[in-house]
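Quick heads-up: it's one chain on its own, the form predicted alone, in structure tokens.
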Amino acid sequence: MKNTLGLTFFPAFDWYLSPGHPERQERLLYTRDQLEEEGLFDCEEIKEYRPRLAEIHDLQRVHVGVPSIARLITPAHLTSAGGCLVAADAVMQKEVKRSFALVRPPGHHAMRVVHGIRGFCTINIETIMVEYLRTKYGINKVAVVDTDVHHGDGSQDVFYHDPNTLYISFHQDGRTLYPGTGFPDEAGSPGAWGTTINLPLLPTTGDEGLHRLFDGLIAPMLEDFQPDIIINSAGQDNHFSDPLANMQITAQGYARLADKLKADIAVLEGGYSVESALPYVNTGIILAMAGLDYSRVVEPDLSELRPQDVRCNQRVDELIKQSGEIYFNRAKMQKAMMDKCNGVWTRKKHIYYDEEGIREEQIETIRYCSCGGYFTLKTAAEGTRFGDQSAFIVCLPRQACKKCRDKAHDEALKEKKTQKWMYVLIQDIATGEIETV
């Protein structure tokens, strides 16, 4: 294959929060500047693609917005979407052998159902991708490594239920971060348990941390798995220069990251020191997926870099025996809470959109059955741009049998003649179609 990895970039030019904020229209020109200077993109190695448009029914896979998902976007969204979508495309029919999607807006903090933004994220684009490639390509078994420093909660509520699904997220200590989630417990629902492993680490965990984590945990999980698929959601403000957090990976330690994980596909979320960080742990990245010498990527600012606390290794030991036993056991976890559960599973949440003020409570109930059952979603905000909202959803997931569908249907039914929502709704994960009951 002459072409091994393929680029997709969208730098949303006309697509930004507020002036000066973090998630600004130049956070991808100092990367493809330094791209070229490096000569990158005259390398053999590597094809550049352009982005397009995604529709609305591959966003409604994943997604149920409040009042409707169309009216929370913008065209940026779509194009961010859509090129992720160009990345899977250009692997899946064999025209390279990995990809890169540079895009933005980023996704991983937008949960299934969508009120507003939230994280500087409103769609979810890896999820969208990994729902687009079980669609198109008929890709079942998907592995997600998070690697940005804020926990993907809206990833992780997205593959919570399901078992096909390994989604794996290290992040700076919910503790000490936004959105304040992200911990070992957070494990996957009964039918799904132990597919969810969050790894919060210590502030000041440098590459030491970083590997030994991945050498003595991840990679053993992912040989475990066997996915068809990895996914990396491909957060860069774990480096040491980044203004919103306090880790201290280097370019050098993401590149390497990068040579280990060999994911498929690689998604832009996070990394906000535009200038410091960006051009050059994008660049040791994209050799490393190229299989190109990145041993000469070094940012220009190494003396502001700290060392590593001495109690961050003593975390990722813990992490490693205690999560590597939720997943390695988790076949007999699952069947213990599945009997305890005895059919029906209910959590509540509450989830602040701190871009809008919004404040979300949730209710979500799974309903299991021998196809995996369905689920339902009890959804009240306060605050949102279309003022209080509420809607009561049911998702079907693609493999729910014909009884499930019945039911979820008869369910919807009932809640429409109570009149206490605003919208009743049904999704159909397999087609991406949303039914106003």
Second form
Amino acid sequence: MKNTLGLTFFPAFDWYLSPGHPERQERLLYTRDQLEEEGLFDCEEIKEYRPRLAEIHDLQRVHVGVPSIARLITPAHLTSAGGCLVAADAVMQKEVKRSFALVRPPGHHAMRVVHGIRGFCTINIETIMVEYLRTKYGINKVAVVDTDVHHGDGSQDVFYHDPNTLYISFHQDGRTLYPGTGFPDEAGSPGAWGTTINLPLLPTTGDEGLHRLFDGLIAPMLEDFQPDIIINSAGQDNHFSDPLANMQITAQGYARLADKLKADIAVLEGGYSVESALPYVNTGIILAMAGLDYSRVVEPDLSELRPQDVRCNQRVDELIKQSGEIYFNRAKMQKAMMDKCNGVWTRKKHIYYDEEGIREEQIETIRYCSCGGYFTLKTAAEGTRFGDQSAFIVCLPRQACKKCRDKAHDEALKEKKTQKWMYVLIQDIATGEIETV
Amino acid sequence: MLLGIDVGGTFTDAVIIADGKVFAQAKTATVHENVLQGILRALDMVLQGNDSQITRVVISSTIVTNALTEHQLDPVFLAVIAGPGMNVKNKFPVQPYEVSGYVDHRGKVTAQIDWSKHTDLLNTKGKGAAAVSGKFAVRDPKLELELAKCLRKNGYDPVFCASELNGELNFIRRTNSAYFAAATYKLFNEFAKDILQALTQRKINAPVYILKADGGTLPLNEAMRQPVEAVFTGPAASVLGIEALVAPVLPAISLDVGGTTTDIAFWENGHPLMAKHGAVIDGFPTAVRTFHMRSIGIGGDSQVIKQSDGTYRVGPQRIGKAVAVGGKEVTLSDALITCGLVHFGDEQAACEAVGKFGEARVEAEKIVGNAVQQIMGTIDSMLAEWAKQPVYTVEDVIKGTEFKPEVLVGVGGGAPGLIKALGEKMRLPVDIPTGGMVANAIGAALSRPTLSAALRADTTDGYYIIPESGRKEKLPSNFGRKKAEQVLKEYLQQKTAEWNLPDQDVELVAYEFFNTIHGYYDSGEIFNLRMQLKPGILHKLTVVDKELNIDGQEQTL
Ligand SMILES: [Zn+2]
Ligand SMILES: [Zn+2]
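Mind sharing the form predicted together with its partner chain? What's above is the form predicted alone.
Now the full complex is given, and it begins with the chain already shown.
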């Protein structure tokens, strides 16, 4: 097949979170102008696609909304998720070699359970696409490389128990930036330990440090994992001009990364330097993914670009060593942790929804089985647009056996009888059906 | 009285329209090597003493199209200010001379031209035509104009500025348009002079217009400044002809079936749909606006070939007249006659000719079936292309932009039979208006001037620009949508007056508004709008009672 890129461009010129918000109508305006002026849509290497509306069950393969996902979203969300599905179809049906869903609203801060908007996200569009790829095309092993400056805590949450998804996120150190998570020791639950790889970089890390990390660790891990498909959560807020973060990546740095990563599908995430970065970063990524010359894509104004701090490369080298050990020794660690946890693993989470001021408490429990098991989520949230709400949720993974399914149903019925929960829900991940008990 | 002339691949037609009726019409063979000669013959045939009352002349000619497809182009010096971005090598018909400097997407000059890098340009005398184009020159034409000035000083003449020819984004398309304009300038100008002289000799002093690819007319002297707009006018004339004859109000697909080709267009609310992108000329995308239409190599005179597996292939070759009218080989028309879909000429001869392939009726149906299938394939890909138009708002995603045809409209000599067969297959009613034989010339005669321009205002920077005017102006106080529309409307009205065009309604065709935040403190507003003179035809035809064959034999219906 020719080296072609399918481009699903959806700038959502009529969607915004609030006036003046970084997620406002203007965000992709200058990118649109640049792409049109460059004439990129006329390149024979680039094929343009339009988004479609995703279906509710596409969303529910990932999310359990409280009270329901349908009541939490707007048509804009169905469109950006649908844009990802169109991008996936184009690649899987071999119409193009790669795809880029240059769409908004973004999604990587949205977790499995949704009570509202956090980190500008309501639904997690990449993870929805991954589960769609599995259901529709039987894809098994997936690698997601999250190049947004913020830790993709939502994607991490969705993939945390899934050993078939290698989720790699590099980002500005959580001690200095929202959402404050994403440290190397957050590496997955026992059955999936080492398939979540967090690489927190020091502020001011630039192209040099980033490519040092890619060549030294990310590339070897991808080589080893042998995924069926590589997905790039292509956030662009590592750019030196981004107003929300403090990194020093350039358009060339991003384009070279896209060139090396050779993602099958890229999905836009953040990136809020709407005038000085996005037009150039997107042009660079598109050219690189289409196999075209991107060497001329340089921001006209490089005056804000600073050299990276001397400690940045040291941090990179530490991560290569530390996270490399986590990843490459994961089989041994998984066994040890499983032996230790005795069939049940539990964690507590406090989740804050910055956009709406919602506080959520969660207890997540996995019950292991030779099939992989199932997990439950006890959630209570204060201050949602529906008031305070609580739910007991059972999640049935694709490969859950009959025994686990029966056990999960019994557990749901038992919880229902306690009358402690406003909602008792059972999620079937393979079909996207959510049953209210 | 309105005079319309259409030069087609096979025939040159002329019509005179008066009081909403076809007053006189003529049809003659096109002289490919000398387009003008054919025009003059058609003109003399149709005039016959009506000369002094002609109030307007519109010409749709193949002169520019032929020059482009046959590569009879003048050499052009192409200089571009591409700045950072995509590599523009091989994006234009000739390798460009690249000039330093850059204007960004907000219209800010981020780098001036560094003339010390271009001493070779400054020190070499130029000659002939040149085209200049700068990225985002539609946001600020300063560098492009500076470059043009330099080239003019150095001896290039004329020098075409891309952003003046087209005010929309797409640097590559604008550049190619400017290149093709420069490359066809001389040829077109000679043609224009010959036309004017010929009309003067025939005592016609009415204003002369050239038909454009978007179905609008351009005063001849303006067309000299942008000759590339006169490319692909044949299909445009055909569409206008249909508008004059029927103007389908329901969503419709029109098919103009000629001897060699069939032109297919889409209709909504009585107007043909415009393509979202400009025409592609010789493989290069341009900014020349056209209708959303396709030509397919199937017509009444199309060759019919029986293939080894017993199936047929119709077209794309044309082999001459049908057997029914004295031809030697079977054409699509003969098959249509055999099927009883159309009646003309020696029907028995047609049946016998088709009968050589096997049982005449059975074989004829297969032949027509192949033609119908090919046309449906083209229609399907046009529908798919239309459905794939990008959508940038949630509202448009929900609304959808699908086109659902409800009726087929057929014009042209080959239309009646073929459209009936197509309608049966597509389960759509068909409409075959009379008068379709010189539809193109009628379309040309009745077409209206089109003129469009864009306005962009950016309140943060405090300017507005109408790229087609090449001017960037300070924003007047209390600027808003109303004021933006007023300014652009006034510009179009001023142009209308300059070009001596009749008064016409101005309509808004695109509008975008954004609140902007720049840095932490500045907030502003961006307006992007485009307005145009309402396109279309002057009026519909009221009566069509005669059809015409070659060389003016009239045939009463
Ligand atoms: Zn981000
Ligand atoms: Zn099990």
